[in-house]
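Let's start with one chain on its own, the form predicted on its own, as structure tokens.
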Amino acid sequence: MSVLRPRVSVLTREQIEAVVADAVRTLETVGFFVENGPALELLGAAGVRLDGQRAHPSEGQLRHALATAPPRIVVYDRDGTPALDLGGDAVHFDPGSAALHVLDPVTRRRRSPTTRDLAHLAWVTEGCRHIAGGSTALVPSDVPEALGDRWRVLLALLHGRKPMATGTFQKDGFAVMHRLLAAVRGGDEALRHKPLAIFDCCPTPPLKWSDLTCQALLDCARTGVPAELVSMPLGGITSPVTVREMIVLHCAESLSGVLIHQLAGPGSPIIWGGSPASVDMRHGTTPMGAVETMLVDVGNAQVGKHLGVPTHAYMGMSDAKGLDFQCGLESGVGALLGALAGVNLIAGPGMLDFETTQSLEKLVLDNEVCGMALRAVQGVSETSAGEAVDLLRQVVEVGSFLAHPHTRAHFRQELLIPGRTIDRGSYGDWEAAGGPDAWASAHAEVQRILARGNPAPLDESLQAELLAIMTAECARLGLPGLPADPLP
């Protein structure tokens, strides 16, 4: 028997086609600006009309690029086991990437992250069963900026098994990051066959590809590393303020990214992602927890699905500064809407303050949010269909179903059992435990995870190989040695 999958949509098929048509016409007439020389050469060689550094692709050229992009991408964990199956309506979560701050558990105020924080983030992510992917979600302040992107990948590999979302900060970073990933996987071709990381590639709205992010697209395409387009229109600032036109701009920027990427490596894996935001004109802020932002995200995902590529969105996060009502409201609504929209990869668990701050305590709470969202999309099971009348007759006769074989057979499949941070006990039990609030429960869970140490230590010979790669990179950059202990 089939099960109806609960879902949410904000656009009809006709509206999606109209959005795509507007995006295509925008690219044909307005075009997109490209700072990267090799990308411009690729576009010109493919017959794309160039007006200086502005490219004007035709609809046929865009459709051809979409046709070569794979509709499904499988990303594997460090051990080579499939972890992220990106395609169709499959849903997965990861903590997002590149927060500039961490929420300190003692002061409950944000501070600059360190290498230790990034290692601990990987440990906690490993302990979150509903979060399938990891990420280099913090920018450590105790290493030189020139080393930051590759240092984050090193730490993610040393401290976690889950595949990671990451990205380059410098053009020379990709080669070293790829070398680290390939060393763990067993070579370049093994990594191409079983990718371990996804690289974010972010256009600059409106309709511009910087030299750095364009180079990241080219590098990913040529090595087979999955690229994740992260278009970031800001309503009323760098895009029109209306939700529909934000979706049009996102579509145009993403189409331009698919074109560059597929020209560089036809058939290479690419994800239709984004991090748009409506703008609160009262404060000049970009609320990721605004419902209008979520509408754009859902619309973007619908367009990506219509065009046949895997999808991504930054959802399940909050603009709150701590773990309060606003935090739960925005994170829960975002994660659920993203899951109901069938977004393949939802980034954002653990994130606060307009995508700038990561919190380990929020991450373990969001793990429960993700679990509930994933359970919701499973819908209503029909495994007992046809038994209802007989079961109801029996419950009337026996008066209780606690010990009934049907209850024992289906209880764990039907009911999601939450972790320690969700309170479903009695008031008396809660009071006897000291009346903990969400912060106290989450902090206790984080401490339990950290007390166990690294849950996924890397083989010592591979550790040595990765450290040797990083030591050589430090020498190339003129650093006297590793700037911090990568195994805190």
Contents of the next structure:
Amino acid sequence: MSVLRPRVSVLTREQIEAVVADAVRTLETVGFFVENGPALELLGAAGVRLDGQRAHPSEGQLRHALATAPPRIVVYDRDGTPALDLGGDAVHFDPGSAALHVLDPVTRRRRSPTTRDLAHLAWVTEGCRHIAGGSTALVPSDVPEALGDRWRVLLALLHGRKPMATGTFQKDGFAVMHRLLAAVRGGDEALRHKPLAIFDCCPTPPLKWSDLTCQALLDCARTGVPAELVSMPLGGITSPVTVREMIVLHCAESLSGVLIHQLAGPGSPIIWGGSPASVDMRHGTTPMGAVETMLVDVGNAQVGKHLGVPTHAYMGMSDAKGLDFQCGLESGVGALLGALAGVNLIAGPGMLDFETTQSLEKLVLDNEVCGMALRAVQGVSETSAGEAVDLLRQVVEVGSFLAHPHTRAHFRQELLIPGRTIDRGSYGDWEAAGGPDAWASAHAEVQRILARGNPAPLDESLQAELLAIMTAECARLGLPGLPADPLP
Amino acid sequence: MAHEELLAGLRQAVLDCDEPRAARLAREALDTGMPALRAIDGGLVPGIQEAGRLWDEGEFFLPELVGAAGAMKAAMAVLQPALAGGGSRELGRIVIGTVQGDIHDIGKSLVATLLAANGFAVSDEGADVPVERFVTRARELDADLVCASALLTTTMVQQRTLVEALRAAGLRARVMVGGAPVTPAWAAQIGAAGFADNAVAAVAVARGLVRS
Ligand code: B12
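Form predicted on its own already given; the form predicted together with the partner chain follows:
Complete assembly follows, chain above in first position.
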């Protein structure tokens, strides 16, 4: 007996096909611009029509690339256990990546993040049971800029078990980030076999691949590290403002990414992801909590599924500046829509203020949001017809199911038991606890998690190996030694 | 067309974001012997001021503000050569760009557009601009202000290098910085003269900086 999976869609099958047709025609006629030399060579060698640095692939070439891209990607945690099953309608969450600021729970204002914040973020992520993936979600300000991207991977490996979403900030970043990951996994081939990290690769809207992000795409393809395409049409600025045309542009950019990637490494894992935003026409900002942004995300996921590749979106985040009504509204609606759309990997938890600010407190609140969304897509479990009649016949005299074995047998699977930040107690209990608000209960939960220390210390010899790799990298960059204590 | 009618038409063309109409009316104004300064002060400036007022009231949105600026620019291109003393209408000269290693240029372009619409002569150097390029352009143009945008934690430091390089070069240009990771504290720390966290505020800060 199959269970109905609750689902949301914004495009019919015919509409999806029309979107793809528009995207293909855009690539054939308008083409996409490539700043990266090796990528241009690959495209040229594959017979893609080049007009200077502008590539005009044919539909056949694009279809061929899609055919070699795997429909499912399994990402494993640090111990080698499957953690993310990206394919079909499976849904997983990971914290929104690469914030510029961290929200200080005491001042409730943003400040520059440090290495310690990043370690703590990994600890809290470990403590969030509904958030299956990790991410290098902060860029610490206490290490030199040249280390920005790779230092985060070191920290994530030292402080957490969950696989991570990450990305390069500089072209030379990939090699050492890969070395760190491979060291933990036990070699390059082992890492290819059991990926531990996903790398974001962003085309520049509209229809351009910068040298840096294109290089990341090539590096991923060649090493088998999953690449996550993060196309981000900004409606009304770098994209037409209408939702459908944003989906078309996202599709065209993503197709161009799949093409380059599959030429560089046929069969290498690639994710149809994105971070589109419909621009706020008053402030010129890029709201992730706007409902049109979410419509585009759902449409993108439908297109990705139709084309047979795993999907990703930045959803479940808010543009609020603190933990308030707007924060809960936007995070909740986004996460739920993403889950209902069957987006395989939803990056967002913890993130505020247009993807610029991470909050550990928001992360533990979002853990509840994610739990709710994941429960929602499980839908109504199938029991046998007539069961209610039997049960009611047995209990109608007693009047209560509380002591009935059926309740004991089912309530744990049937009910999502919320964490401490969701208040289901009485008014009196709440008052007696000092009347905590979202900030207070979230902060208490964060403190509870942090008090336990590093929940996932790494094996000592591996730890030494990683520190040696980073020390060598520092020397290569002319730095005197490790710039901060990675085990604060 | 009578002069009054032409001026009203120019004002309306700006408000309607109609570039071809603004340029055509500017040409007509010159053809009928209207001084360029009159067309600007009596037509374009009231138009852009009204656009600003509508913006303040929440009636106008960015597409309209930028569109009005575009119409103003189209008309100015026609009128400028006819102005006695060439660039005498400029509020100040600005060099703007996104720092090296950073390709985020949307915010920078928005700032550049609004600065230009508000009467500054703006030289937009694009994105991924090396410090030396900022310095060279500032020298060439004898700029009043150099504006640098940075969106990455890893590229923000270029703003500091820029402040130091301009000082070392002995140029008079002051520096205004912005971008998502940039805070007033950072601006103060690196010795930048100005900071704004949105394009509308950037115009006000720029005005203050060139005046002082
Ligand atoms: C759009 C975007 C992109 C687009 C940029 C397209 C383009 N043509 O600009 C693309 C896809 C190319 C991109 C690429 C990358 N991005 Co990006 N991007 C963004 C995003 C979502 C929005 C930026 C934006 O345009 N906002 C809208 C504009 C209007 O706002 P604004 O830029 O802030 O500008 C306003 C004010 O700041 C101010 N202002 C701006 N400049 C100036 C200058 C002066 C002088 C003044 C006074 C004021 C001022 O006024 C502006 C108008 O109101 C931000 C998140 C964010 N909210 O900032 C991430 C973000 C900046 N990107 C990020 C990252 C990591 C990257 C990549 C490294 C990803 C990767 N691994 O491939 C690459 C970088 C490549 C490179 N070397 O530059 C991170 C930065 C992390 C960090 N700690 O540094 C962010 C914060 C997202 C995130 N959390 O992951 N990105």
